[in-house]
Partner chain sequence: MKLSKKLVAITAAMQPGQIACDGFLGNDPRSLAAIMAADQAAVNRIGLSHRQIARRMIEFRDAGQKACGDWITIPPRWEVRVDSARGKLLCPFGDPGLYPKTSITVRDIQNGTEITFTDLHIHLIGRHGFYEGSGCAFRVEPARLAEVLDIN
Amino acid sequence: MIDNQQFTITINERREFRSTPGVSLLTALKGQQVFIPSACGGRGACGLCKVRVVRGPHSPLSSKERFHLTEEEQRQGLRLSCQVPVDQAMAVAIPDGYFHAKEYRAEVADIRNLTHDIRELQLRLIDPPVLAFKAGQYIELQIPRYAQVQRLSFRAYSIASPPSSPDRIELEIRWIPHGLGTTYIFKHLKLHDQVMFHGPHGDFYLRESPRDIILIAGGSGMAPMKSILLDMRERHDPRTTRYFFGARNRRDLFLVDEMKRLELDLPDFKFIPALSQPLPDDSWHGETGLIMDVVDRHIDSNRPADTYLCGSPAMINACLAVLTRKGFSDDRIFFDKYS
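Structure block, one chain, the form predicted on its own:
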């Protein structure tokens, strides 16, 4: 109903609030400290901010919603919350896990360049002072107004540190030319600056099972894999684990020494880096080729394994084709695409 030009929004039939018209449902929920995952910052590009509309609105789906939502999801009433305007009262249903995400303030405690285009940020939490998360999950970092950018936005970054250090998190961020988030991080963010973020988000995390583990990543997809491996070391996880990491040439490889140390610390772990375009000066004697071809050569379709992938959509889709051909079932494949 309308009350002083505000509309009532009901969440999971047990919580209500009023919102002023003219904002998206994603923004209205965020104003109530209900943080719906949105890796693209509400632009309709990532397709993550799905909620089920139980009652109203009846506005037609946007082109971005038709692209990201399957026909079955559309029949079930799913919408992208960033594309739904608050223009009438409505009731929505969201997973209970979304209520666990909080807003945090942190200080940039360290900045380190890992490669020519990947930067590591260490964030020391201030308020709240700790973040409880699962290895593999991500946070959404607030990108403030800077230079010619006049609006707040958010960008999703996976946590690279283990859950055992909840007062400090590590991010590994790849430079994207002209990217709104990475331009701020690489050109404007400085040591001891304070930042805001919310989280944790995501269902990409290590499952408990008796099966072997296969990890596949490229670029900054290293971040959640590092968190998972460090967590496995601390929990003395004995499972056989193989980690395939794809890079173009040697200058794109990073954290190799840390991965080699993990080979010594974990009972049955092997790191398998591969270069798709090694340079003559690289003096490379390891695996070569696209990472899906390397995976194809190494994995055994007769040995059951849980597989975790993080990287570009193109890389993941190519690897999924290999895994499917080798008989890996969907319920044992977990992936996190970034764009």
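Residue numbers count along the first chain shown, from 1. It should be emphasised that the depicted structure is a prediction, and the values quoted were computed from it without experimental measurement. Here, rigid core means the biggest group of C-alpha atoms that superpose within 1.5 Å across both forms. What changes on going to the form predicted together with its partner chain:
- Hinge residue among 196, 257, 98, 166 for the rigid-body motion between the two forms: 98.
- This chain moves as two rigid pieces, and the smaller piece turns through 22° between the two forms.
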Contents of the next structure:
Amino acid sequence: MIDNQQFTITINERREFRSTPGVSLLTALKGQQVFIPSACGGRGACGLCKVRVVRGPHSPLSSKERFHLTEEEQRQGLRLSCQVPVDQAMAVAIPDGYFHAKEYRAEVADIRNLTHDIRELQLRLIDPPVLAFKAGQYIELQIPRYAQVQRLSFRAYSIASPPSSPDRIELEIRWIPHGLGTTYIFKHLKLHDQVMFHGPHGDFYLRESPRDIILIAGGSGMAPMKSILLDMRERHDPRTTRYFFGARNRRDLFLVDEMKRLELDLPDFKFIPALSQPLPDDSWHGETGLIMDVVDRHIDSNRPADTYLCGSPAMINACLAVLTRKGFSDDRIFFDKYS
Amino acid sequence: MKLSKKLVAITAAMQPGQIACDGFLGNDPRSLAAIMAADQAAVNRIGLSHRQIARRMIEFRDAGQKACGDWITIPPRWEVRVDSARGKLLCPFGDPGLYPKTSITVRDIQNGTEITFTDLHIHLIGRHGFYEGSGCAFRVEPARLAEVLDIN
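Having seen the form predicted on its own, could you now give me the structure of the form predicted together with its partner chain?
The complete assembly is shown below, putting the previous chain first.
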């Protein structure tokens, strides 16, 4: 329907808005505070911004869409929203979860170095003043133009604080040499600076169930686990929980004291840090070895458990192999593969 | 005309802050085409192809990934470590897909030499014959790759 050169876009058959022609569907939705995941800024490269077009443009799929969409997805009407120009009225279907994400402005309230390469940012929300999220979810932080970086971009970071503190969130961010996002965060971002982000995003969060809980993480994968554990403490969650955390040596370990306190606060929680290559000066008497081997030694395949993993794809794949061999059910394993 | 427009777009994507913080061209005064032509000649001189080099890089990456971020010994003379960071990178040539932020460090135990490359570099070398411009942190000369990784 054309109205003053604008086209009506219907979302999930219950929300309508009018958009100026010429922009991409991704941009039009973002203008309505509907944040479709996208890692490439609308260049058709990442393939993340899929939406189902129910009615509307019958323009042929671009070569980028044909690369990213399976034949089945094409049959179902999926398109990359960044490749669909708004040139007529259309109706689209998106997961309801996308409606929960909003854009936020926040102030850097604290900066704390957790290790030689991991930093914690505390953000105090300004507008809107609170963020409702599930423990384990992430936000996308806007990296502004700085130094020679002249293009806005976004970087995904898990929230490390519990949902009970909706006016302040914490992020734990690992320094990546020459990284566009972390160079900004470690070299340019200062206390009291303001930042923009949108969220919450993601389906990595603690499920309700009567089963035990196994958490496995490494590096900045600590962030969602900390959020989950603090949330469990506040909700007096009684479930038996084991948290395996892998680090190379002692200087890569962090938040150990906080985890030990949680052992006292939660009814049946054990934190099991493991060093894969402890140094002689580390005086380490705890678990040693790669984290999947430590997990293999500790977990009991006769006890049903929900397992949550966050870390590098290699670490997660290795742990998944162990869990599968031990008979853990695929549908009770949840992971965030750093992607 | 089409080719030059495409080269302009690729060169723009390789500037600092577009895809990577420092870009892909470093302080190299040469054009992208000149950089690639020089590296093609260098690869020809050592009697290899870009694909051969990329395949060997993949072998080291795959072997290193088994150690999940730790050093692992690869007989007869190497140690490899693969580090992963959150997120993925685009190809500046505009290829569809995203490349994990994985850095692979290969150390020759016998002489201590060490090189670091990424998943994206493997793609850039194998698919495009591009080794980055001089002055880039991740630039590795084809001859040095061949020497350290023992490609022949």
